[in-house]
Structures are given as C-alpha cells and as structure tokens.
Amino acid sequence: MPALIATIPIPRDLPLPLPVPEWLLVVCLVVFFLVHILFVNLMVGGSVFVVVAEWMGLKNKRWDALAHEIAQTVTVNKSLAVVMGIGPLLCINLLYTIQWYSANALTGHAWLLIIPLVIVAFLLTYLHKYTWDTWAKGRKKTLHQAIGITAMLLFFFIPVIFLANVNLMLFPSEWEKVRGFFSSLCIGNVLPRYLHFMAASIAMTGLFLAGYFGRKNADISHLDDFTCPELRRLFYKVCAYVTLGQFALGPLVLFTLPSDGITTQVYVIIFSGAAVGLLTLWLLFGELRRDDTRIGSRYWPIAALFSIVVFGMGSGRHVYREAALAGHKAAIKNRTERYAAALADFNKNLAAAPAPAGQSAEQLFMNCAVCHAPNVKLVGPPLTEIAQIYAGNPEGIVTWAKAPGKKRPELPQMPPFNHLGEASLRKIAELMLEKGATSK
C-alpha cells in the first residue's frame, strides 16, 4: 500500500452512505449498461447501413428505398440509447465517483463536447430522415448524402470519447501522464476496444434488421424487388461474417488489456462467452444454408445466444474493472480513515485549548462562520434555520455546541466547542439568533 500511495494520486473520499446496497448498484450498472449499449450499437450500425445503402442506391433505386426504411429505425434507436444511458451513468457515478470524475476532468474539453456533438448528430439524423422525399430524390441528393455521412461520422467519434473516459478511469497510475483527450487515447487499449465496438455495432444491427424485416407483420411492399427472405438472408450474412471477424478482434482486445485487472475469473467469463459465440456462429451459418421457406426459424435462439454472449462480456468487463481498481479503492479508503483520525485528533486538541479572552461576539463567531452562513447552507445549517430551531433559546445552542451529536447523516459531525467557555458560547448563540432573525 505505501508504494501505491507514493506513485498514484490518492484523494480522500467523503464517507457518505450509498442510497441502495452496493450489490444492487452493480447489477443495475451491468444490466443498464448492456441495454444502453445495445441501442447505441443499433444507432451506430444503422447509420452505417443507411449511408452504404443510399450510396448503392445511386445505381439501383431499390437500395435507396431500403436505406430510407432503415433510417426510420435509427432515430428511434437513438432516442432509446439516450434514455437508457441515464441509468448506467448514475450507477457509475455512485460506485466509482473519484475514478469517474477524475477521468472526466483529465479528458477535458472532449468530455464537455459530448452533449453539443450529440445534439448536432441527432439534428442531422432527423434532417436526413425528413428531407428524403424532397432532397434525396432531387438535385440535392449530394447534399442529402453528405448530411447522412456527417451524422454517421459523429456517431463514430462520440463513442471514442466515452471509451477513452471509461478506459482512463481504470488506470490511476497513468493519470499524471495525461495531457488532454488525445493523450488519453494512448492509455490502456482504447483502439482495439473501439474496433471491437464498431464490429459489434454492425453485427448487432445486422441481426436486428434480419428480425425487423422478417417479422410476420412486416410490410415491405414499398421496397422495390425485395422479399422478406432476401432481406433476412442479406442481414444474416452481414451478422455472420462480422461476428466471424469478432473472433479475431476479441483476442486482440483481450491480449492488449493491461494486466492490472486480469484474473482467472475474467478468463473464465471471456472464454465461456467465446464458446457460446461459436455456437451462435454455427447457427447463423446454418440459417444461411436454409431455403427461403425456412430461413428465420432459428432467429430467437440466435438472439438469445447473442444476449448470453453480450451479458458475459458486460460481466467480464465489470470483473476486470473491480480487479483493476481494487488497489486504488483500498488506498482511498485507507487515506480517508487516516484523515478522519487526524480530524478527530484535531478536534480533541481544539477542545482542550484554553478559552480566548476579551473577544467580541463577532470575533468569536469566526469560529463558526466557516460552516454556518446567514441564509446559505454550507457544511452546517444556515443561521436562519438555527434561529427557527432555537428561537428564544440561546442556552440550547450553548448546550449543543459543548457536546454536539449527529443529526444529519449526509453531513460530518460538528466538533465540540466547549473550550470557548460558557460565556463566549452564550455571546455566539445570541449573535446567531439575532443574525438568523434578520437574514430572513
């Protein structure tokens, strides 16, 4: 532990209670994050399919119609990705407060740019979708394509910021080397993880669209020359071949992971997920060999196996994160405990100090002004609130100041001030009541 403290920034924590049990936050973090990332995958992958299909539509109009249909799903998945992102963000704030906000600060302007970049990407996506019948079919076709490509590129870039941030929080030992966003990309294995994420986005979107166009009530009469089996086969093929590529990218991600969080449990989870992935891949290629009347009959088993693989990846990621941060979290806890002990000693010595003599009420109140403002809550309640509680009862304030308890769990306990003496505390109490009454 001493060596760790000497080489890594170790801030002290605020020992505040969690609103729910920690295990529940962990479960919520894993589940909420996976739901969020699913819709992010569909949003990013959908934007790629739209751009590619619209480009192919320059030579064959049926692809343009398909691109328009896929564009309808992108805006819906975009909205769900945003809504579902709130849960994991709140959970990670509570579980890894210091590491998360440290990474936020170190990535600087890029992290602050996420919201305006997301807004611009969303507006461009809606503009691309709702100008299809006017711009895409007229002289503004090039402009329409440019809008779609710009939105897609923004969807490509925004996850890089998130990945850099989430990755950076895992390696406190590297924080002092970071000089902004671009230097944070050199920490850990951001690039392999990003490539894995992009491939997953294409594969998951392919599987989603295979189900979307293969559902029983799917109306594709407006899609020239396409049939449901043809579309299902097309998107199954994309999903299958990209998933096959994941078996090359997966080991790249694994073997470029810094060793900080690698444990036997991580290996077990990852290789178990890979085994289920192989079974999924076998079913996918089996579907491609089926004729048009039977293709799609195994869609839900394939989707279920994909879900198991994704859940395993999410669980493995959390196990790695916990192992990587175990030493840092222990060091923070140790430093917080040492700080609390030092504060207790300070308060004890303060209580034993001789009482000051000949000071005015205003001078004596300086002992309290750090924590108590006239009408603003600081560390302790404002004077307006104290005046309400102890109206006409300065002795109650004196009694409390000599032996304070702890009424508010979210605030630190007030140290005793009996070293000031009864007379001085009486002066302070009367001034507090006077200031509290006149500050309303």
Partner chain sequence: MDFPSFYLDHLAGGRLIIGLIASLHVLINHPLAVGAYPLLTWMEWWAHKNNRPDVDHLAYRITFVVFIVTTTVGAMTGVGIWLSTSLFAPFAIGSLLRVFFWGWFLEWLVFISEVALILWWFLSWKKADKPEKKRKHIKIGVALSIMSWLTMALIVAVLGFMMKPGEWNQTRAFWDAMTNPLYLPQLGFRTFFAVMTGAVFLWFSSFFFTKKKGALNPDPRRLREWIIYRLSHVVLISLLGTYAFGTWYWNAVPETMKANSSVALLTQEFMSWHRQFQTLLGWTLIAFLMVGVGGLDRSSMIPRWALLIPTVLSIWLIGHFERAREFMRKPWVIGEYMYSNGVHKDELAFLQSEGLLKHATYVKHREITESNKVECGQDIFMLACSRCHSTTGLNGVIEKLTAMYGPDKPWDSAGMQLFIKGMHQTRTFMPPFPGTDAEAGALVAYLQQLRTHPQTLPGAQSAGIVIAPEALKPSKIADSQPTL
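Alternative state: the form predicted in complex with the partner chain, after the form predicted alone:
One chain, no partners, no other molecules: that is all that follows.
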C-alpha cells in the first residue's frame, strides 16, 4: 500500500526531548485552555449581549444603560483572553509540534490575519465603549451601533481561524488536499464545533452576568428600572435555555466527528459530562422558579457544576485528539528514531575516518575560484590581471583578501576571507600567482 504512505505525511519530530514530563503538559494544556476559552467565551458572548441590548435600547432606554454596563466587562475579558491564551499555546506547541505548526502553515494567510483582526476588533470595542455617551443620538447612534456590530462580527470570525487549526491538526491524512484556509474548513466537522462554541459563549456569558449583576456589592444604581433579581433571572434564563440547546448541538458535534479518534473512553467521558450537565440544568431551572428574594442562592454550586461539565468536555476532547493522532504520533516517532540512528551511524563513521590532512592549496583555492577564473572576468578580475598587480608579492594578496578594498567601480564588493587564516591565504596567494603567470 505505498499509496497510503504517500498521502499521510510522516515528518520527523524535532530531535529534542520535552522540557517537562508529558503528563504535566497535558494537564496544563487542558486546564490553561479552559481558562483561556472561558474568557474568550465571555468576550464573544459579551459582544453579542451588548449589540442586542443596545438595539433594544432604541425603544427603551433602560436596555441601553444595561448594554453600556456589559460593554465594560467585554474590554476587560478580552485582555484576559489574550494573555491567558499564551499558556495553552505554549503547551500545544510542545505536545503537538508537528501537527500544530503544519496546520498553521497550511492555513497561513488566515493565521497571520489573526493579528490585525484582533487588533482592529479590540480597538473597535474600546471605541464603542468610550463613545457611548457622546455618540448617543441620531446618525451618531447608528454609527455607534455599527461599530458594535462590526466588532461582534470580527469576534465571530476570529475563532473560526483557531478552530480550523485545532481541527486540521487532527487529520494529517487530509493535509494533502488542503489549498489554503477556506478549503481547510471542509475537513472534519468545523461547523458543528463552531456552533457548539458559539452557544457555549452565550451560555457562559449569561451565567457570568447573572453572577456579576447579582453579586453582593453590585452597584446598579445607574441602571434605573432594573433590579438585581430581575437581571439575575434574565441572565439565568439565557444561560438555561441555551444550555438546553447544547443537548442538541453537543451530540451533533460528537456524531459528526470523523471516526478516527472515537473510542469507548471518549464516549464515557463525554456522556458523564453530559450527565453532570443535566444535573446542572435541573438546578438552573430550579433557581428560575424561586422568588426574587432567594434567586441566586445556588449560584456557586451551579457555577461549580458547570466547571465540571466543561472540564469533562475538555478532557473528552483531549482523549479524542490523542486517539485520533495515536497512529500518526507513533509513525513520527518511528521515523524520527530511524533517522537519528542513521545520522548517529554516519557521524560515528565520519569521526572514525582519518582526519583529512590540511587542505591542499588547490582545495583552498576553490574558495576563490568561484569568482576568479584564469583568464576571463567572472565576478572578480581574472588571475592574469591579479598576477600582474601582485607579481612577486603574495603577501599583498593575503592582505587584500583579509580586508578587501573597493577598486573597480563596475564590480561588486569582494567579501573578506580573514577566517581562512594567514597560512591558508598564503598558500592560496602563491598558487594564484603561479596560475596567473602560466595562463597567459
């Protein structure tokens, strides 16, 4: 089956050991990634809430004030999303060096675009936040809304690039088909994963805001017409219904996953996570039925359960990745070892071979032959010309070669050859003069 080998690239890994034990990196990857994705969720979901509430605010001012308040959280969460992204990036670079960088390169244009797109999105969120009170009416308000929407759309798009990479790295057998970023989206199940992620963003932001507005020292005096319990109920509701929806999207992701990495273990982890999810949902709907004085008293248990669910999904994801790439990793390891062995053999023989006696004048002269031919001008003047200038003066050639000057305006600069050493240059010079004299 040589055709199979041809389609699955088996590169060599970097010949350096991991700096920390693999299991530690795995733990770090899963945990750091979840922290990162939480802030990303809050940034993306927050931008949606801001846009929706600002739009509702056109009819009723109280929503506008709420939108402004949420906008304050987005700009903080976005900064944390960026810094917290560095840790998991560090881990994934180390654990999946070959797969990750290959996916990056294959989607290179989009990958590079991340930088300007994020910068623009961030600047727009600031502009949106800080012009809230000054661009409050008429045309200016429309512009203001347009800015919010643009930032939101950018926040919608940027995760697609990361998702494309996270997805593509899993399927080396498909790499050969990829022609740029957009074609990479046809591989695996990017769309269901994206929807799952977006829903999680809304749900997580709902949960976050329910806690944010319900916290003990929350000051909502400037949000007239809203009460704390009311806001809490509102955001709980968003969280609850969207999470309910995840019970449709989650299975969609699972069943559209290419079978490469599906193992019983993956199923067990994911379904246990889903079971905890059901429990969480039950608690959430229970909260919604409570009256205003008691709503929110189960906030922390709910948040804790959510963390367990998310941790379960994150681990399931990792187990799938490991299973999907197990064969590829093994093949890479095999090839890397075979190469290292061949290399070591070669270098051993090389070291054992008798050291070449100092290079002969002819060999040394090869350094110069590239540019100096006996009697035609190549890059530099011909040897005949040199022999005329330096007849009986090899030392002059040595001096020149160590630090060449600039004489002939029509020729490029000659590079210095100080590194060959005095003795070698001397040999060269003598040979040069000899050749120059004989090739008239």
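Whichever C-alpha set is largest while still superposing within 1.5 Å between the two forms counts as the rigid core. Keep in mind the model is a prediction, meaning the values are calculated, not measured. Residue numbers count along the first chain shown, from 1.
> Using the core for the fit, does the CA position of residue 137 change by 2 Å or more between these two forms?
Result for residue 137: yes, a 2 Å-plus shift.
> C-alpha of residue 40: shift of 2 angstroms or more between these two forms, rigid core aligned?
Superposed on the core, residue 40 moves its C-alpha less than 2 Å between these two forms.
> Align both forms on the core first, then report whether residue 60 has a C-alpha shift of 2 Å or more between these two forms.
Result for residue 60: no, shift under 2 Å.
> Upon rigid core superposition, what is the positional shift of the Cα of residue 426 between these two forms, expressed in Å to one decimal?
That residue's C-alpha sits 16.6 Å away in the other form.
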